[in-house]
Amino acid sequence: MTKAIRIHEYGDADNMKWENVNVGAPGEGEVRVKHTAIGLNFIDIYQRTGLYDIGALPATLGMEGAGIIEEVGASVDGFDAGDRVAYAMGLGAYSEARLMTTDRLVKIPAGIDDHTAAAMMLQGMTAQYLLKSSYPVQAGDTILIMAAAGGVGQILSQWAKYLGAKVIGCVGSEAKAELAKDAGCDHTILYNTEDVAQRVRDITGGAGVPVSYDSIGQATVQASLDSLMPAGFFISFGNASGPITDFNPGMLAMNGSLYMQRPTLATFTRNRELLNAVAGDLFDAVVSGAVSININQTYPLAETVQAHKDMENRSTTGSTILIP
């Protein structure tokens, strides 16, 4: 037997439960990965609730962590046990064992550690894509960054500094703008007080940027529009603060002809050549030390109903870890 957080009815954080489970055997195409870390996001609030339909329960939480091959079924090719793997978008993170297919899989480099690859990769990976991909950010470009000092946020930051952007990061307190700041952000706007659209115009020179990247949702999602030049990108991809509801996009055209996009990381990562191919962007940023990932919360995987009420609490800042 081993441990798991499970839940039997969707809800609030005290709805989790630590559980025995039974994992047994990997079977046909699967492994058994005895994790030693697991990374904590937002999503996994929004399934705990049922904002996001899980499927049949119970059903244990958590989709993205690191461990070690410890046993490898028939048909599995490119895998052995004693592997150092992580993952993202795989139900089931929160629990000192399970099995599962290698099709989310991908294998550690070496000078990532386990703690470090089990905060990066569902973060890091969503990074990599915004940037590249929903909207490809170029040298020079001025972009706002919604919660920057947030997991996602804070690697955003790191790696739009890097391709050259300038960054102005939305945050909730004046020691979340420090954060922002070490991350790379070149001006910071405390979205609860100020006018964030108007600090961009002023920023920008009245021009508003080409994209904002918003992970909080309902209560941002007018400042963002906002902040936009004509032919902008809002992208939109979290609820922190509860999602977006009668969005009407008549909106788009009266705030400039704006693009909006809603994207996700199982769609940018849909194949093995996708996948291999942001990941491998991602560890190399990492490795190369362009990317930096911020642990600043840990917590043992038992205590997990703590962490959730940090995270909703928004409480946390940069990346939080559940160790088995």
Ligand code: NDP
Given for the second form:
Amino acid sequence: MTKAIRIHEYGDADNMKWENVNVGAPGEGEVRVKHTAIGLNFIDIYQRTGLYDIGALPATLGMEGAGIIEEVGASVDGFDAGDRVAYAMGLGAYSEARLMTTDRLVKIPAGIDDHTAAAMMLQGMTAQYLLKSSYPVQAGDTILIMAAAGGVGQILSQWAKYLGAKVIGCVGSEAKAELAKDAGCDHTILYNTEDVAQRVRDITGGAGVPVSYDSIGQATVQASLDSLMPAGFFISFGNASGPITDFNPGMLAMNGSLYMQRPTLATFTRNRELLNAVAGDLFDAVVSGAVSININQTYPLAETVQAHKDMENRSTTGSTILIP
Ligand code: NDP
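The structure above corresponds to the form predicted alone; please provide the structure of the form predicted in complex with the ligand.
After this comes the whole thing, all chains and molecules, with the earlier chain placed first.
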């Protein structure tokens, strides 16, 4: 018997239960992964509350993990028992061990430890596609990043800086502003109290920014649109404050013929070739030291309820892992 964090109905953090589950042997095309660390992500909250539907309940939450392949089922190519592996976007990670198909798995390079791998796959591959595909950042760009002291935010900020951008990071507190600066932000804005668009115009000499990477959703739509230069990119990649429900495309016209994208990591890693390219670029960025993965919170997996409460009330910074 192994243990897992499951929900039987959508709701608040206390709905998650630490339960016995029977994992069993891997079937055709599957492997059994024994987790050594699990990543905590904001998407876990959307899935726990039901904002994102995860299908039949009860279900084991969690989208990201690292560990060792314990057993390999029939018809598995390219992976063997004993391999050190990690993955993102594979529901069921909040578990001591699990079965999964190999399509989301990558082997962890020697220079990266399991805790770092578990912390970086989902947030780091997200930063990769945002900076290289959604809006390819150019050296000399001045860009806007929301929640710059968070998990995705700190990776985005460091990587954008490494690519030669000037980074403006929005954060919820003075303490987070210091963390965002450490992660490469040239300027920080306290978006709960300051006029974001006005500050952006001041910093950019009135020009605005070519891109706003906005993970906040409802609360920051207008601030993002008002901060962009003509034909700029509003990349709305999350809903930490709640989903955008009343968006009129005319707002893109009024703010300067803007582009909008609502991306998901699933699209940018939708086949083996793309997954290997995105994960490989991330591994290179971390192994070379261009990007550091800052694990600022570690909880026992059994205490995931507390981890969710802390993330939801904005008291986590950087990346967070759960240890089985
Ligand atoms: P974070 O560590 O960034 O945590 C979320 C942060 O959002 C908080 O720390 C807080 O920072 C800020 N925030 C603003 N308003 C609220 C609010 N009302 N409630 C809670 N937090 C708020 O999480 P992640 O790094 O895991 O994810 C960041 C965002 O990126 C999420 O929105 C997530 O959904 C999105 N995402 C999207 C992906 C995609 O492919 N589309 C993939 C991965 C993540 P502060 O106090 O500074 O405001």
